[in-house]
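A lone chain, given as structure tokens: the form predicted alone.
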Amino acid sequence: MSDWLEGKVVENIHWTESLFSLKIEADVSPFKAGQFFSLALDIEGEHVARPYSCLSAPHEKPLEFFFYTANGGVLSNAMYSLQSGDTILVKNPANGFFILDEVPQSRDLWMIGTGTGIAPFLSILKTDQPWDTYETVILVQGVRSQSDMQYLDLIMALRDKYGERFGFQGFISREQVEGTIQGRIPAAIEDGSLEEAVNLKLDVAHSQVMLCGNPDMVKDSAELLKARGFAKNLRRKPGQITAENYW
């Protein structure tokens, strides 16, 4: 059964104006790296809800979420403006199916994401199941401007600690910034820049790909990799593509 519990907010990082991290002390039970948690408030006598995919680790605590503000988006808006031991709801327990366990096991894992759809991959990255799982992993993020970047230094840190296995690559569409693609992922997944940027191959036989974060974003990167023989990944009929819209 679900429930709601009431969560304390322990910290509220502003990115940028409209770039956003919470963090969340609650009594929640035990999930998957990937999963996410609906979180709510009561704005205006209306209670209102939406899921979000949890960045924090299953073994760390607080639990911590990473957002945007949007036009219209009235959770996402109140939220900017808590305050620590500020009071918000948590869902319990955590769901979704965007984990390792639904993934197949290959040589190579990407991890492609837009924005705050970087979320789950860095909950799944501080995990030790993809290291113990593929040999390669890459993370791919896109953003509008470098500001929207964020969480460099624990990729950082990823990089230090795995070496060789991990490769990152920022994608921004609309400035120019050293060590950084100018432009769309799905655009560098067509012209083999991606590829090229990383030195590792998309290729059916070795590679899993994880795609989350702006739909368009899933779904042209989803059907270019169809073009090349990939195939949506489904229990009843294992493929190398996992998706999830993050809005």
Ligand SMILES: Cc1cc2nc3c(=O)[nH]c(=O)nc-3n(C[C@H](O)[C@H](O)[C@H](O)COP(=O)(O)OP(=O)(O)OC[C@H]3O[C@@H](n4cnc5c(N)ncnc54)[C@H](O)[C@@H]3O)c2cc1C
Second form
Amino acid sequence: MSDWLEGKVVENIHWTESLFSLKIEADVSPFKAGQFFSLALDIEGEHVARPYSCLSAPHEKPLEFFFYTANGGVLSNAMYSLQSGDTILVKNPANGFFILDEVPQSRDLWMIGTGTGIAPFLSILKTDQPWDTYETVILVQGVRSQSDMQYLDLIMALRDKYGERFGFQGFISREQVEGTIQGRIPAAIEDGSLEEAVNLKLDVAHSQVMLCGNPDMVKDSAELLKARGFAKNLRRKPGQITAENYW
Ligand SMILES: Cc1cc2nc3c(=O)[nH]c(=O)nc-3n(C[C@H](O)[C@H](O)[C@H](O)COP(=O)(O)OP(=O)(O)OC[C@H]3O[C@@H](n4cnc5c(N)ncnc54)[C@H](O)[C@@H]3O)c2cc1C
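Let's compare: the form predicted alone is above, so bring in the form predicted in complex with this ligand.
So here's everything in the complex, that chain up top.
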């Protein structure tokens, strides 16, 4: 049985005019890193609910979410204005199969996301599970501009903690920034520049790939990987590609 709980906003961090994070206190049931909660507000008399990946790990409190204010988006823009002490509805329990329990074991784990699609990966990376299961973890994030690349402190802390076992590669489509690749993720899978940048090969024998966020990135990357022998990961037929589309 699922239930709408009254959550309390404890912090609203405005990173940019279109990017923000909410910390929410809510008495939710245990969940798995990578799952999403439905969040809702009553907007002009209408209950408006959407799914959001949890960025905090299951052992952390409060819950944390990372949002983009979609162009004209009803719920995301309303949440941008929330202040600490405000109420937000949280559907309990969390849901979803974008979790490591669903990803087969291999040597390397690639986590590739666009924008706020990095959220489930950060939740997973804060747990022991990826580090107990995979030798190397590569996190890839694609954004439009440098200011969209948040949570770098957390990413650097993971690098300090796990050293060579953890790699991060940023993509910035509209700006040239040292250390990042300018352009789109699928193009860099296609021409090999992603593998060159992180010094690791994407290959069926050793790689599991999780894709999250923009459906064009997910589709194009999956198609390129399939051309190299990768297959979608299904419960009845394990493969190497596990995906979550945000719209
Ligand atoms: C499993 C799942 C998890 C999700 N987790 C997150 C999350 O952690 N953070 C988050 O910001 N969104 C997330 N989303 C998207 C979210 O559910 C909403 O679609 C989004 O916030 C827009 O809702 P809205 O009411 O503001 O806009 P709507 O009026 O519903 O407009 C939707 C349109 O906004 C665009 N859009 C939706 N999401 C995004 C996005 N993240 N970035 C850029 N454009 C977008 C698409 O064009 C979409 O058609 C997730 C979606 C799914 C299915």
